[in-house]
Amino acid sequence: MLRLTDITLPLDHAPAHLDAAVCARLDIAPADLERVTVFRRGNDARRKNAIKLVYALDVIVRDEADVLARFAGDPHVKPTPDTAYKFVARAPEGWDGPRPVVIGAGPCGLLAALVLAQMGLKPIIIERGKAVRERTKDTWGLWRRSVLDPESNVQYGEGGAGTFSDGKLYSRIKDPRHLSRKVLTEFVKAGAPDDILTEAHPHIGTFRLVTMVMSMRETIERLGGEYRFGTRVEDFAIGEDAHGQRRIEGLHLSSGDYLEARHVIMAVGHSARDTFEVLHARGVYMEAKPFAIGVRIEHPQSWIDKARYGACAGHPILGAAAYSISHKASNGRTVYSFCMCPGGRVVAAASEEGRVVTNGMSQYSRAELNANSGLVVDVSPETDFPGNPLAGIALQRKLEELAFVAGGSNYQAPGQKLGDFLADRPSTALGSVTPSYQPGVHLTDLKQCLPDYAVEAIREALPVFGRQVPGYDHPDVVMTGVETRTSSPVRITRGRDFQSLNTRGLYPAGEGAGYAGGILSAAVDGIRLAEALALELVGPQA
């Protein structure tokens, strides 16, 4: 089979044109083409009124050797790579050795647990939040009634923070072993739409993520895995091995139980602040890392569609348009869009009482009125929160507390029209853009809950973005604060064996450990950690 890339066709091409394009590209007769399968489809929207679809195709031809010889050296005509997942280890038949523990049931922990279960290692999954159905009800409690459950919310619970997001399934990670394909394939088995395997920028959406996560849990349990929901790890027992090295020995759980555990994957997510504090107190090596802070910005989706697709806006193949923009401000800060959610809504994402956090989410249809995105500014430990590995958490908490007060101390989000933000005046009334955040937006002045350097940088960037995306800086556009959970403020540093630098048996993983950003990269990291743990526990597969 051959992989052809960079095959371009008009937006409204007929299905037969795909075969014709392959024959023309390979200079073969139609009779010599046996099969064409779409591997990936994206679009080229640089010319708004002449948008093209861009394909990567897997094709079977009558004389593959001849084609490869004629196109030797052409990077767009190659043998199709083998993307099938291959297990690196497997427990012996009747395995009754120590069971690995996975802390956290978000994308990273979910894939780690699944792969461990598929290798016969029967993992125990510890999740402080609830199963996804019950967790969804608690999350709605904040959105609809301003009632926050600190243990069951957008951040905590089965599925992780990615459950209440746009469900984006693409990343820029290096993936030579095609682990992302393993992730997408498992998602489809669990009920995700088939098109995530072929779209260049696939997404799932919240409702489908909920049912998919439940299906994957059933698979893990069927393979011998065990879930413990509503259970928080309150402390870590750390001793020494025979060589005098620090080693994880067990976990003290909120249930009062002590769980012996010498192989633990830490997939706690970027908001497990109390867990970071306990790890730091127990001497597990960690360091502060950069992240970003800012606001959520909302535009009518129709404005973004028109700005990006011109006369092609609304075409069913294109769907709701997205954007990705950045600007280096004169004060040295980079301002950029983050976690852009087409046709979605801004959601309350707090996990601690007395604090307000915003995030974005979309359903699979991306059919809601507004587009939203984080509009954030980079911050770094050297400049903005020096002192200790947990100083970034203190900065996040400070801004979230200021947002809670600015919003009225009732979990409403402080909001401001873009025109008022640029003019340095509080907003008192909405214009043509209606914010989507629930439990509501309190109009005020966002500079009350943002550092001066962030306000300065965003004010400079907005007109620049307006030139890149027409309508972006319309004065009626609504901004809500604050966006602080862009990534983990700490890195639980690990070595080449994927274990903690100074604590054997502890495998820091995913977003919370500072090694991923988004559903797909976190899930891929979970697979890597599961593999490393399995090799340590049972050795390579014979």
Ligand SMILES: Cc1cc2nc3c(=O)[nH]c(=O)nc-3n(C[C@H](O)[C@H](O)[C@H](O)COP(=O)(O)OP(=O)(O)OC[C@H]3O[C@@H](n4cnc5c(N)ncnc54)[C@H](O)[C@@H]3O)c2cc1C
Second form
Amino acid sequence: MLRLTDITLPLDHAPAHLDAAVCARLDIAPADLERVTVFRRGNDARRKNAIKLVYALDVIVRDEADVLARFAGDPHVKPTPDTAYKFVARAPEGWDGPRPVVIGAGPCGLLAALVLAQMGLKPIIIERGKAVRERTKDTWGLWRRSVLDPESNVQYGEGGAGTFSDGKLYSRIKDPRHLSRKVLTEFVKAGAPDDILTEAHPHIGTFRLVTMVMSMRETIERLGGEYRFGTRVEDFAIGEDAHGQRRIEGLHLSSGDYLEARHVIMAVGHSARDTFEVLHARGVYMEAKPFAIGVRIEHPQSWIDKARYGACAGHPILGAAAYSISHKASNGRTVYSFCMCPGGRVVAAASEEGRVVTNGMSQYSRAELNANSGLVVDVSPETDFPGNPLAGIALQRKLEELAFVAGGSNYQAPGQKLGDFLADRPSTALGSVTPSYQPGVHLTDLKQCLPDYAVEAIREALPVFGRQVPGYDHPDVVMTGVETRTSSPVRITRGRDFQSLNTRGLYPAGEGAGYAGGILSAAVDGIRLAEALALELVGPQA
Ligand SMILES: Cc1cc2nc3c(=O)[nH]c(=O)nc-3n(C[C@H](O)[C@H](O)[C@H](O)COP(=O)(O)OP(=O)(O)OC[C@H]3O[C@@H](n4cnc5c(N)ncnc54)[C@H](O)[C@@H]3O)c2cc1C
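Which structure goes with the form predicted in complex with the named molecule, now that we have seen the form predicted on its own?
The next block holds the full complex; its first chain is the one shown before.
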């Protein structure tokens, strides 16, 4: 089979034009073309009045060797890569050895547990939050009744942080073993839409994510895995092994139980601040890590569609338009769009009392009125929070507390119109754009809950973005704050064997450990860590 890339066709091309494009590209007769399968489809909207679909196709031709010889050196005509997942280890029949433990049932913990279960290792999954159905009710409790459950919310619970999200599934990780294909294939098996396997920028949407993680749980339990929901790892028992090296020996759980555990994948996410504090106190090596802070900005989706797609705006194949923009400000800060959610809503993503945090989500349809995105500014340990590894958490907490107060101390979020923000005056009334954050937005002045360097940089960037995306800096556009959970403020550093630098048996994984950003890269990291642990536990597959 051959993989053809960069095959472009007009937006409304007829299906048969795909075969014709292949024959033209390979200079073969229709009779020599046996099969064409779409591997990936994207769009090229750089010329709004001539938007193109861009395909990667898998094709079977009568004389493959001849085609490959004629196109030797052509980067767009290659043998189709073998993307099938190959297990690196398997538990021997009747395995009753030590069971691996996975802390956290987010994308990272979920894929780690699934692959460990598929290898026959019967993992135990410890999740502080609740199973996804109950968790959904608790999350709505904040959005509808301003009642925050610090253990069951947008950050904590089955499915992890990304469950109430747009479920965008793309990342820029290097992936020579095509592990992201394994992730997407498992997601589809568990009920995600098929098109995540072929869309260049796939997304699942919140409701589909909920049913998907439930189905993956059923699979893991059927394979001998065990879930413990509503159970927080409160402390880590660390001893010394025969070589005098520090080694994890067990976990103290909020249930009061002690769980002996010498092989632990720790996939706790970027918001597990209490867990980071315990790990630090137990001497597990970690460092402060750069992240970003800012606000969430909202535009009518129709404005973004028009700006990106011109007359093709609203075309069913294109759907709701997304954008990705950045600007290097004169104060040295980079301002960029983060986790853009087309046709979605801004959500209350707090996990601690007395703090307000924003993020975004969309349903699979992306059919809501507004487009929203984080508009954030980079911060780093060297410049903004020097000192101990946990200093970044202190910065996040301070901004979230300021936002809580600025929002009226009732989990409403502070909001401001873009025009007022640029004019350095508080907002008192909305214009043509209605914010979507629940339980509500309190109009005020966002500068009271942002560092000066961030206010300055965002003010400079907005007109620049307005020239790139017409309407972006319209005075009625609404900004809601604060966006602080953009990635982990710490890195729990691991060695080449994926174990903690100074604690054997502990495998720091995913976004919380500072090794992933987003659902797909976190899930891929989960597979990698599961493989490393399995190789340590049972050795390589014969
Ligand atoms: C609202 C929102 C929308 C997002 N949208 C997208 C998107 O569209 N696309 C995308 O790619 N990314 C998105 N993200 C980011 C994405 O969700 C994360 O990058 C991803 O979930 C990280 O996966 P993880 O498994 O490493 O950690 P998490 O998903 O954070 O999971 C960690 C889990 O560990 C549990 N845990 C923490 N501490 C303990 C403890 N001590 N004991 C037991 N359990 C514990 C938590 O309850 C949680 O369930 C979004 C995030 C949010 C909050």
